[in-house]
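The chain below stands alone and is given as structure tokens, in the form predicted on its own.
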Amino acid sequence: MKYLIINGSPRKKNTWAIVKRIKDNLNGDFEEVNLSKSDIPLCNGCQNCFMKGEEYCPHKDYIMPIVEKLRDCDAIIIAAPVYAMNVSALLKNFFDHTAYFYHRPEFFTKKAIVVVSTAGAGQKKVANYIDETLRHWGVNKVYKLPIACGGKDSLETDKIDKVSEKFRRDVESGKIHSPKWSDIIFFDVWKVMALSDDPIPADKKYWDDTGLVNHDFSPEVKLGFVKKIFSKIMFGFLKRVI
């Protein structure tokens, strides 16, 4: 298995003593991208990422590698401090960066844990951004660790190593899971507006390239007959709507 950690901490304390246990608990090839590393520009806003495509975001010498390296690994490891009730300024510039991502996901099987420490309060919020964040990408399967770190002896050790060795069977299993109700209904909303008479030219060149457009959800994965249906009628209600 190939793991990429995303670290958003600009040191390597708690956090990082998280995520090295976690590997110890892992079978695989890690690579690391150390954001405070990085120098990535802070996001101007300027939407090319959105109506244009990615290619011409003005920062993609700097974004474009890292993504290319999340569409290689089998699974994601992300990690994050959490700094005045959120995450930390280089973890919030990258998903700037990529929120093109919430319009145009694509990340169907791969599957991520979310490593989140604090010495106060807010992780199991941060923790939940990051995990709706990835949904967004299209991530099939977010497992959260939110921890409460008071010193070196408090990281709740039996904890990391519980859901650590879940998400390790998991991703060694191949298993694809099938989607949220709320995935599902975004996943109808951009199709949508994909279809519309005025579509974002990049979302609609995207959804038309990969054939998303005429299915259900991602191809990749399965989903029942009820949540088939499901998506039939929202796609349907929101054509409507939007």
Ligand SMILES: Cc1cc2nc3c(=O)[nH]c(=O)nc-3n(C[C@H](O)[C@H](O)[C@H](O)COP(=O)(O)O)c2cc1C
Contents of the next structure:
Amino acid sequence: MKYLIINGSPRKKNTWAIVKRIKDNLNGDFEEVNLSKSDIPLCNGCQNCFMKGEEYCPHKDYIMPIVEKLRDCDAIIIAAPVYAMNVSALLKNFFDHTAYFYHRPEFFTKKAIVVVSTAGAGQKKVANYIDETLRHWGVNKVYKLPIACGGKDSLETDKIDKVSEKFRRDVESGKIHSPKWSDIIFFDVWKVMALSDDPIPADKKYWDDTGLVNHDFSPEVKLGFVKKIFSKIMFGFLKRVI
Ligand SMILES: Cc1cc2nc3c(=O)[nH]c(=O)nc-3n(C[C@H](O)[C@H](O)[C@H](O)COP(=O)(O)O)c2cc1C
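Please move on to the form predicted in complex with the ligand, as the form predicted on its own is already shown.
Below, the chain from earlier opens the complete complex, with every other chain and molecule after it.
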């Protein structure tokens, strides 16, 4: 198994130690992107990625190699400390540069584990935010490890071992999970947008080229009968209101 680690901590301390413990629990090859060493300029808000395509991002030389690694891996480990009750700016800057995945989700067969370290507050909220972001990228299943490190001699090793063992088993099983209801709704939102009379050109091209416009959800993910019907009804409803 190939694991890609995206580390949004500038230090080799708490977040790093949790990631190391997870790696010890997994079998596979690890590639690590340390965002503190990636020197990605701040997103300048040009919206080229949304409107024209990610290849028009002025920082594509920084972003695209990481996106290629995301495409190439079997599973993702994404880690950040809590800074002022949110993710570190390093990770947020990466999320801003890849926000076009909200419009053009693609990682439907990938699983991820989210690591959030904090002194004492915000870890759950921030883990939920990263989870939400990854679901918008299309990621099939997200495991969460929010860990408070302040005032303790040791990390919550039992919790780390338990969750990373579950993650390992799931990744190695190759099982693709049924999407959440909200994943289906967002899929239909972007599908409706791509099929609208005035679509965003890059989105329309992606949804057409991938053939996703012809499906109730990514064909790589099996939808049960009820979720299939739900997607069709949702699509019809959204077509009328958007
Ligand atoms: C700029 C900054 C902001 C922080 N904000 C919070 C916070 O809002 N809540 C909290 O509990 N800890 C906060 N912390 C503490 C870190 O989240 C915590 O020490 C974390 O484990 C550091 O991870 P690291 O060792 O990988 O750098 C902050 C630390 C820094 C440097």
